[in-house]
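Read the single chain below, which is given as structure tokens and is the form predicted alone.
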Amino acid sequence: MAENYDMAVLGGGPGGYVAALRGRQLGLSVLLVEKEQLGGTCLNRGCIPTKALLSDVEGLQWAIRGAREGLLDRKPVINFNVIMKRKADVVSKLVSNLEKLLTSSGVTLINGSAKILEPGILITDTGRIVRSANIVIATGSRSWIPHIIGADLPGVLTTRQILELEKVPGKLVIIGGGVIGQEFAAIFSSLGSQVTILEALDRILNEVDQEIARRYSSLLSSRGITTEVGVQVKGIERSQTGLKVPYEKGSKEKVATADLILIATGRRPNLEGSGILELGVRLNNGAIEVDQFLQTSVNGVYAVGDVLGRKMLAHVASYHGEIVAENIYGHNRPCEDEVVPGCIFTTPQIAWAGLTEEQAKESGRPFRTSSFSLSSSGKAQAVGEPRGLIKLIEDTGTGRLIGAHFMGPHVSELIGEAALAIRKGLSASDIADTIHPHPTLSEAMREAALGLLDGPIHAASRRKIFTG
């Protein structure tokens, strides 16, 4: 005999385990369905692995400049295999609470996989037949190896298999200079690894502010990595001493070294396995397509997450699972997802929310934008990490703010205030109204909100105009 649920979820992930604990939460019974780990890409293979490895590098690269300024005697030692050590610890320990969490809430789990027969049946790797009125897909996405001659070699990495290593490799070639790219090269030649990045897009970091991304790409020189953008990977290839990447910049033909080579160039929707492709799902450029309320175009099938193709991040996949949630209990709550803020965990930090500049003149509205440098901020000296700025963009036509972006110390710390302050189509006047403490990095943000009032009060004013 069949079980009967009313809410199935498929894959535990930030979106589904969520979903799950929502759907809890409301009084639904639920099912959660995961084949490998509960916490999905994000808390085994991605978020969570890679911010325990560069909280350890940023206490590393302060005992460095400890050891340089005299304040330690000596230059630190890396014990490799204690700061991966600790890495599959953080990991495991959250993996646990995460089960508990789940089985204490009442959500029945399943450890395998799960296909969908027709809407409202299931059948698991085991033959187990499940009915639920609801089905909700979060299977994720999967690393994207775009197709390159020598990509299977021995050597060649995706993100998942880095995370394993046992030492640190001597030189690394990382293709693909985006956020996955760059927080690995931030980890990497922190540990002494030489680093060579390879981006076929004219600069790296794309879906960042040009502005940021230029002053970001500015810095790399001085921690050893070496950045090439607008090539062409010809191919991967055995070498004497480890691996090669031929490639074309231009006219001329360039070749990297490499111990090993990681390929970061991004991650698609995980739609194979579900039966989704086989219930006809409606998909848009492969991925899922859905409603403002998160329902596909089989009635009573819902996704959230990486299968939906658009901002593939943890908290959106989280935001997706509860809104999913209550919209099944009844609540017809619609998504609104356009402004997410996004991080990325470098040395310096890089957030951002809203608008880029290149895209609020693509948009043709007027528009000023304000820079308040972190030099002229007191934290930020304090804490020996000056480089970067706080830049807003407002909307002159509305007085609204529409972008944010930040570079420095912790600003990921930060960007929450300024999504906010976007999302609710707030002013400047808002936020410079707004009491900061003191002394801190949010004050940077009101002194950022001031140059587009009368002027920031530490700092010379930095203002451009954009009229549309």
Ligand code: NAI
Given for the second form:
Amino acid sequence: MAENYDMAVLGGGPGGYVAALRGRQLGLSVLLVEKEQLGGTCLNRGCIPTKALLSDVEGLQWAIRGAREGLLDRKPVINFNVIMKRKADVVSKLVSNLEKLLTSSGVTLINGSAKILEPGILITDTGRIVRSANIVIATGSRSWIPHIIGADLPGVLTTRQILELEKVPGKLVIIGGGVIGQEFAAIFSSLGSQVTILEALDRILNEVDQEIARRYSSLLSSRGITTEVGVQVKGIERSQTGLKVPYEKGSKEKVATADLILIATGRRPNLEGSGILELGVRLNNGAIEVDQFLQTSVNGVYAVGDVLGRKMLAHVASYHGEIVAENIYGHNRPCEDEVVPGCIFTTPQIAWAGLTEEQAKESGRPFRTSSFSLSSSGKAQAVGEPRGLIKLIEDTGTGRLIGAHFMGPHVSELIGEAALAIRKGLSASDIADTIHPHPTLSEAMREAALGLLDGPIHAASRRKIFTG
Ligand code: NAI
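Form predicted alone already given; the form predicted in complex with the named molecule follows:
Now the full complex is given, and it begins with the chain already shown.
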């Protein structure tokens, strides 16, 4: 007799494991199959290890500044191995906690791979046949490497490999100026690498509000980060001392030299190995197509997270995971993932929700923006990071907030409030009428909201009006 479950989940990342836990909360019998360590890219090779590194790097930056300003009597010496070991310890502790949480919740775990034989039936790599009326594909995504001659040379890394380095590269070239490129540039420049970012588009951080991306970009050169936009990478070659990347910018031929190269040019859904291609699940642009309940074109087969090719973010995958489990249980809960907060964990951080100013303009609606500079925030000054701003966008037709764009210290912790306001159609006065704690950066959000009313208290008003 084959084992039988209500829900079998392929992939133990933040999409899959959350689906499994929510399924158990609802009383479903759940199998979770994961071929690597539990936790997926986020926990093992993404969000968590990079945030462990960034946290140490922030401490380091503080110490470097402290030495410069006489707070400490000498410049700190970096012990990269200790930083990397702490990162590995954080990951393994969380992986082990996750495994305990899943097993104590009653999720059956298989450490291996499995594929769908037919709807309702899976086979594992050890030949175990499992029946499950509902199957959830949560197989995530992998680094996408564009066709660049020499991209397979030793020393050309993906994020998976750069997280296992044993020494800080003297010169690091990063191909791709998106989110991953910027986070690794922030880490390695602080550790002492000379970083060059090569970006094909005419700006970095293409999905970020242009004003914020421009402000952030202007801070990079002071950190030893060279940014080249609008480039065409011609290939990667060995040089006498390491590697080199010839590229074209405008009509000029240039070369960036490197000890190591990181390719951070985007990610693509993992479609192979789960049996969905053989099953004929409908795809759209290289990703799995689902309906509003996250069911694929095959009855009883669902998909969540990065395999959908939407916003490839852990928190989106986890949201999908909860919804899919509820729908399998019978709740008919539609997926509403339009308002998604985005965060970039650089120094300073960037965070946003809703429409950018460019998207608001494209939409043709009348709107206003209000920006509050963190140089007027007591808290930002107190923590020594006043470079940044809080910008809100209001639809003047409806009076609702439609966008929020932040740059500053730990603004990723603030964006949840903005996402809630946008999702619930709140207005500037809803924010301004709410007492915010002092001294915190959250007051800056209130000040920006006041900017859409009679004006902020602690600064002159910075408001822009677009008539649509
Ligand atoms: P991305 O799409 O954000 O950026 C890739 C960049 O590479 C783009 O700007 C693109 O124009 C550029 N590019 C592509 N081909 C190129 C070439 N041949 N030469 C030069 N530039 C080239 O992708 P990224 O940064 O790899 O991130 C992948 C996914 O992971 C994204 O969906 C991102 O949102 C997610 N992620 C999110 C994080 C967060 O929320 N903090 C952290 C890490 C990843």
